[in-house]
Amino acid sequence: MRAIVTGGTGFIGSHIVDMLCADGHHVGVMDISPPAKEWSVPSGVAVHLLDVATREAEDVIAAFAPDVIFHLAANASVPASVADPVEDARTTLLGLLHVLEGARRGGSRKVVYSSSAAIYGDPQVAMPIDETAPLTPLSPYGVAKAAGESYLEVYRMLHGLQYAALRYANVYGPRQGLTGEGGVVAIFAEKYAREAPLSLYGDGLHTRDYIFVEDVARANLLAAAFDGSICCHVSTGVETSNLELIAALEAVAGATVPVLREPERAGDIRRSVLNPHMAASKLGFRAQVSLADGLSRTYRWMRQKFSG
């Protein structure tokens, strides 16, 4: 398989690149930023340092003629989208359109798109949320992700381009930065690694469904192999509050840090946990890494990063 990974030097993208290369696929990477020092690009992978929201990026995709595009390049921060919704839309939506046009011109079979639980907002439905829940995003980030899914369906109807819209729960693990939607584990783990105070926004009862990055990468490869288009969750179905997350990290680190109480942030979703059953039945995907194991691996990586 010929594959391009946009956002391929980043957190999730670099793990997808590693798995693709380990399976022997021909891989190209596109990202606006060079790889972080914590990750070495596998041998034979060409890296194109480009803004995905440009015609130049579209031309590179079309010339590469990938079978599958794993599209991860986008704004990754809810607060950033609230502060600058125009830039959020430029990166997330215009970037996706250039990817779709590159895919159409290059004869690609499928686009695997990184969507988000943020498209649901605070749904007034039973938890865990399933894929039929109304889309009521509370931030420009969530609006852009939901609009991206609509563009995918239009390109399927107009051009026969298959897609997999993967609605991620909160992804965490090694290589994650300290900003972005879902970055709370990295932020908290960094505070424990440095033995520094951490900020807790709101009452600590906000919940998320935390899924380890290697599970997410595996889901992407399964989605690429799936024949047809699909929109499904990549999740564990387990709900964890911020207070529970802090307690779990204390157990992993064997230490405590001061917790600074801060006001709740605009656009923050109160509860989020996603039903994983469709991905299990259609893709054969089930999360394999427990929260305790994933936090342990993340904390060890963070300690090594700051000790080096």
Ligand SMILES: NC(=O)c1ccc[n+]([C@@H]2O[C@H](COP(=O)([O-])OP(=O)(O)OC[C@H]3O[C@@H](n4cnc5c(N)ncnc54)[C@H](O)[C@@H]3O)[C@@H](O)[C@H]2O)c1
Second form
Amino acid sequence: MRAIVTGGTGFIGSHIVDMLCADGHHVGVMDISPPAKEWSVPSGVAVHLLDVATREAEDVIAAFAPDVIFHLAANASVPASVADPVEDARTTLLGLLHVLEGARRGGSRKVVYSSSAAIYGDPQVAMPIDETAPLTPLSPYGVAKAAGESYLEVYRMLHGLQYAALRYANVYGPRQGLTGEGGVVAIFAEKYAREAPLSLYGDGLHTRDYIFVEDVARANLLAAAFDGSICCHVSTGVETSNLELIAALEAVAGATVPVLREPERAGDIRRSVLNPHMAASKLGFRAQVSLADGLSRTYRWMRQKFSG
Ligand SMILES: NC(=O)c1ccc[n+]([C@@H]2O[C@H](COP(=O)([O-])OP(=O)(O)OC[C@H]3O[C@@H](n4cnc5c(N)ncnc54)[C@H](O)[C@@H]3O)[C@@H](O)[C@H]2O)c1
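Take the protein just shown as the form predicted alone and give its structure as the form predicted in complex with the ligand.
Below: every chain and molecule of the assembly, starting with the one above.
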């Protein structure tokens, strides 16, 4: 297939690009930034260094006429969305609209969209959270992601454009920056790699659902192949507390670092774990990389990064 990956030089997008190229697909990348110095885009992939929220980006997409667009380009940080909600909405919503228009004009079959558990806010429902839970986002980031899902449904109804809205749990793995949405693994792994103290906020019992980036990339490819539109979680269904994460990283690193206890941060959601059953039954997707394996690969990547 012909595929464009927006955000394709970033953390998750670059893994999708690698997987698409390994499967022999014809891939184009659109991103406002070049890749970080630690990795490169596979040869033969055209990189368009463009702001996705522009008419120029839309024209490039329409001219490329991709079968599928993997749309990841957006602000990926919740705190950044609180600091600058206008810029968050510009990249997330105007960016999506230009992608959808490019898809419509270029005759694309499907858009695979990176949504997020942040659309649920702190839902008062039983865990794990089902896709039917009410959407009560607590940040501009979550609002924009949820609105993006509505635009996808409207384009399906108006123009017959298929979509997959993939609501990711906390994604981690090699190439993750220290500021993104799922950043706690990256932040902790960096401390172990540099043998530096880490800060733990609250009692350490806050939980998240951590999913390895290659599993997320595979879910994107399965969603592209699925015939029809879907909105589902990409998650493990496994709940891991910060204390368990620290213990697992200690085992991987074979070392301890000082843990600085800090007061709980206002607004920190206590528990988050997403039911993975719909992705399993509809897409045939099941996370395959265990937390121990994924952390070991992330830690080794961090060590290499900091050893020069
Ligand atoms: N990492 C997670 O745990 C997680 C969880 C849920 C959803 N997501 C979503 O997945 C997507 C990818 O996130 P990531 O973790 O790989 O973050 P990332 O910051 O590494 O990747 C985002 C990429 O988008 C690019 N970008 C940002 N604004 C752009 C613009 N206006 N035009 C073109 N490119 C632009 C950035 O340069 C970057 O390469 C985002 O949409 C994010 O919201 C991530």
